[in-house]
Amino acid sequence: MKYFARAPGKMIITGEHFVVHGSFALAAAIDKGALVKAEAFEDIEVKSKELGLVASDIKVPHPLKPTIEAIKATLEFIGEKRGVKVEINSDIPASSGLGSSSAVAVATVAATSSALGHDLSPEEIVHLATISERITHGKPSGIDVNVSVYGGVILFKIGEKVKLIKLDRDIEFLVGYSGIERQTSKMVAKFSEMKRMYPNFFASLVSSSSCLTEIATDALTKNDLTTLGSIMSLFHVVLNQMGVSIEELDYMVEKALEVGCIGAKLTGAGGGGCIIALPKSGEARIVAEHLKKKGMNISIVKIPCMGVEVWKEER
């Protein structure tokens, strides 16, 4: 029996980068993601029909490593002697800041349990999508692979549990690609070399995001527009400062406030990937329409969106 999976990408809204320091951040699941297939087999087996490449637990490719460790925990996890074949797609493009890495390997655990007859809970798809995560980005904060499992907009900080925040109408957010891939590793290195020149004014600037991240949770749950922009244009400026953004990420957050955005910022790990901008409401399409004349890569995403989804093949 062929089981399918499909987990969501992210957009985090606030808080990136000082989310791996303690801060609060906000983040929401996306309406693309990947959607994974499996079903029992001898051995091992992955096909990515984006990458182009298969694996098997012989012969590893270095892009499909983490999604084999991944699998590999998965199976020891629920004591299963069988293997499984698992075939890749995601919408997401690869290092561009929106999860893809994430939203694979939450497919690929929830996907693998399922077409051996395992349920996981949540919880367990985060602990077992966290061991790829590792692999691809070295010591990631987590929030990637909980708004990939839970869904919907979250609150997060390293430690705590996550809080869902609930929305009594959808939002609509624009998501602009650079078409530049970054490493988040290297990024989150030298975002992280303030901590160590200026360690009291970096704590303060944790302090800072974790409490403009509150305002900004307050503010998307009552539809305050204004001031959730407000914060999200401050955010840019900061990881600005902080060396994170680069100048095409500077030129489309600039023309995004041009054509009526409220707010824009970059979203993710910076260095590259993309940017997000907040439309007034109702106004999305225009805008889009706008920046895509300027010769910018826009989509439209609309929040909240469901987590990781699991169904088998129906005969």
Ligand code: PMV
Contents of the next structure:
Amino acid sequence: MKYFARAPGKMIITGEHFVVHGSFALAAAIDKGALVKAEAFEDIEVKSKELGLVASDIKVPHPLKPTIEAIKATLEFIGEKRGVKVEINSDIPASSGLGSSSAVAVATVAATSSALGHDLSPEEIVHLATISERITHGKPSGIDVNVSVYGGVILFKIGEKVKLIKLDRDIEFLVGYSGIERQTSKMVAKFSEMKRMYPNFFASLVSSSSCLTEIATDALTKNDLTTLGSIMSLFHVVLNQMGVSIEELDYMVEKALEVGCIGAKLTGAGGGGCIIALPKSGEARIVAEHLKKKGMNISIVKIPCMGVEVWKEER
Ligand code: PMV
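Condition change, the form predicted on its own to the form predicted in complex with this ligand:
Next comes the full complex, and the chain you just saw is listed first.
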């Protein structure tokens, strides 16, 4: 029997980087994601349509190694002797700050366990997908995997239970893609240099990030877009000062504000990847058109979006 799992990518609304050092961060699932098909097999075989690669067990660094390790961990966890044949399709650009590797890991774990007749809890999927994320990113905070599993909007802090944030209406954001790939682990290392040089100053920034993220969460739930947008823009300024923005991202943030967005910032690790911008209510389409005319690669994301879903082939 073939099983499918679809897991969403994410955008971090506030608190990226600071979250690695103990701040709250606010993130939302997006409508782009990874679709994984899995069926029981005598061995492990992984095929990625996007990468044009097929692999079985791999000992050396390889783009599919994190996925293979997540599968091996899943098989061991559920006590399964059989293997699995997995096919991955993702519509999230890799290394863009939109959680592509987490979405692949989450969908792979969920599809693998289901194809072999085991239902995993959300906590178990988070745990197993994190094994793959550690190979890809070193020491991730865990925010990407959690938002991909639970979906919707989450308030996340390392070591605390994930808070699911309820919205009573849909909210539209814009995502602007720079087309520049970068490595999360390098950007995390760059950001963390400041901690070594100015530990007390750094600690006060982490605590401010946490407070601002809680205020932003409250503003989001009350549909107070003005407060939310101001906090987003403030985060961009600080992330820029911390050395993780680049000219292309600053340019997109500037243009988004110029055409009337309430707030805009880089999202994810920076150094390339994407920005997000918050348009005024009902203005997403018009503002997106203005930005496209300026040559920007823009899409509209409506939140909240679903977390990981699994279904049998018949569906
Ligand atoms: O890999 P990205 O670009 O989605 O960034 C993840 C967010 C960081 O806070 C920079 C790192 C982390 O592990 O939380």
